[in-house]
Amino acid sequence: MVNASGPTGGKIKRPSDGKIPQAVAFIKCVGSRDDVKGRSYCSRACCMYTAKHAMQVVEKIPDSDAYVFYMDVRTAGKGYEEFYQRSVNAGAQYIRGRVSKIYPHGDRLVVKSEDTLLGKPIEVEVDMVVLATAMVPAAGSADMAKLVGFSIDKDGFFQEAHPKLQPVETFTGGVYLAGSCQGPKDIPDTVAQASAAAVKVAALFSKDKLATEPMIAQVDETKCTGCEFCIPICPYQAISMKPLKTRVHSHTVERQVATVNKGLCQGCGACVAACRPCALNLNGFTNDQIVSEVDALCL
């Protein structure tokens, strides 16, 4: 609305009747930080864009009021606290309390809440209410993760390999994350993460040969029964089935056995633990090697 080339020509107007509001209420954490009815996480960017919107209302509409209902104000980025203070100094009124009810009163809206700092209930009559809703994963993101071969977290965002040591990498080699697909974040964090992902990709392209993990799974085709139980277990989609012809009593019999893609396998060992006929082993950590190690330690 404040964009000069936008639908209202840069003027803040109510979508219902086009009236310029003289009082606007902003409600933060709508659907966020709520384990029962919403999302348990903080969407991170809401506090700052709400501060910007409240300041724009006060500056662009003469003699207007901007009320911001909040649980907590989180300003973790560089210069964020100063910007929040600018919003307060510009005239935005911050009220700490959860909104319990919004109901119409004529052509206006009444916002019923509480001021927990003063310890008393409060009602504010406004012309427009703006909600800062939770940032959620894009539709179809779970299907995309399943297709590419990496996991999602409990909230539906793409899961990184390690939050500190590998924040832009996934469990699938060569696939990197950047932006809010990995979790709620604002523009500076997104740009930094995108730069890190680009460097990871450039590092791959700078080499003539790709170094792979030596401790990968291997299949004993004589033991494999072709049950395919290992395929959904593998988080890297490195296992598939292939046909194998064997001679049985002068007859050729074709059966399906598992095969491991050496370029995709990361040596996690999940398939080894899940293999029922014990046809899978991990190079360097075979069952015989582990038993021998235990025997040597027990001497």
Contents of the next structure:
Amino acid sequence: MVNASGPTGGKIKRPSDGKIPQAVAFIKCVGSRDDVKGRSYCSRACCMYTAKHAMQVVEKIPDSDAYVFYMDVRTAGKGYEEFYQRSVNAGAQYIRGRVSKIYPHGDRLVVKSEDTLLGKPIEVEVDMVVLATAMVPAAGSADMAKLVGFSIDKDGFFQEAHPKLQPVETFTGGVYLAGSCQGPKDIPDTVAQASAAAVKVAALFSKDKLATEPMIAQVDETKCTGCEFCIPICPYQAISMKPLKTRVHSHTVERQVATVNKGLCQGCGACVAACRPCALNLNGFTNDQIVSEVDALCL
Amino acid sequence: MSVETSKGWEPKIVAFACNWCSYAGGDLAGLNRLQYPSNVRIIRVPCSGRIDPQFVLRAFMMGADGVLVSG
Ligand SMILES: Cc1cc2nc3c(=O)[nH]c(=O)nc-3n(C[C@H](O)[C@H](O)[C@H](O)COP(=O)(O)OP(=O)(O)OC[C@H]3O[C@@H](n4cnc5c(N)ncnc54)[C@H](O)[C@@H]3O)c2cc1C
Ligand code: SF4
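Moving from the form predicted alone, what structure would you give for the form predicted in complex with its partner chain?
Every component of the complex follows; first up is the chain already shown.
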């Protein structure tokens, strides 16, 4: 709306009747940080964009009021606290309290809350209410994760391989994450993560050979019966079938056997435990090696 | 912490520990100088999915009193 090329040509107007609002209430943490609504996380960007929007209201509309209802003001970021203070100094009125009710009064809205700093109920009449709603994963993102073969976290965002040490990698080789698909974040964090992901990809392509972990699954093609049981078991979609020609009694027989993509296999060994003819084995953790360990430890 | 009976018998427990969680936890316990009972014998596996039921049966066959699968 405040964008000059936006639908209102840069003017802040009520979507309902196009009137310029004299008083605007902003409500933060709507649906975020609320176990009852099933979203315990903080959406991270809304404290700052609400500060920005409240400041834009008081600066762009003469004699207007901007009320911000909040639980906390989270300003972790370079220059963020200063930005929030600028919004307060510009005239945004911060009220600490959860809004209990909003009801119409004429063509205005009454916002009912408690001011927990003053310890008393408060009611303000405004022309427009702006909600800072929770950042949630896009519809269908879980299906996409399943299709590509990586996992989602408890809130439905894409799961990184390690929260501190591998924040842009997924558990699937060659798939990287950037932006709010991985968790709520603002533009600077998105740009940082996207740059990191781009560099990871560039590093992959800068070599003509790919170094992988040596502990990967291996197929004994003579034992593989081609049952395909291992294919849905592999969480990384590293197993596929390939044709194998063998000579049997002086003629050639073609059959399907499993083959492991060495770049995708992460060496979890789930397929090995599931392989009924014992055609699959995991380098470094073979059946024989583990059984020998069991034997040695039970002595 | 070890389980002991009046006769001093201790169960022999084989623990299959996932490299990424339980085994890492065991490692951390070691780094923090925490003791764990010596009758638990740990086998590192890359994932609890790697554990073939045959390994468990093998452990019992070879005289283990308990098997712990952790991951
Ligand atoms: C109201 C609001 C105000 C904000 N204001 C600020 C601010 O002032 N400053 C700030 O730093 N941050 C702000 N943010 C946060 C900022 O918008 C996000 O951090 C940023 O957009 C994240 O970028 P992204 O590329 O990860 O995701 P997005 O910008 O959401 O881009 C994802 C893209 O993927 C596309 N897409 C989705 N699914 C598919 C699919 N299956 N196939 C193909 N394409 C697909 C979508 O259409 C979209 O174009 C604000 C957020 C909101 C909600
Ligand atoms: S960023 Fe601020 S408004 Fe948004 S959920 Fe977190 S605390 Fe609430």
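Positions refer to the first chain, counted from 1. It should be emphasised that the depicted structure is a prediction, and the values quoted were computed from it without experimental measurement. Basically, rigid core = biggest C-alpha set you can superpose within 1.5 Å across the two forms.
Two rigid parts make up the chain, and between these two forms the smaller of them rotates against the larger by 20 degrees on C-alpha superposition. Fit the two forms on the rigid core and the C-alpha of Ile290 turns out 2.9 Å off between these two forms.
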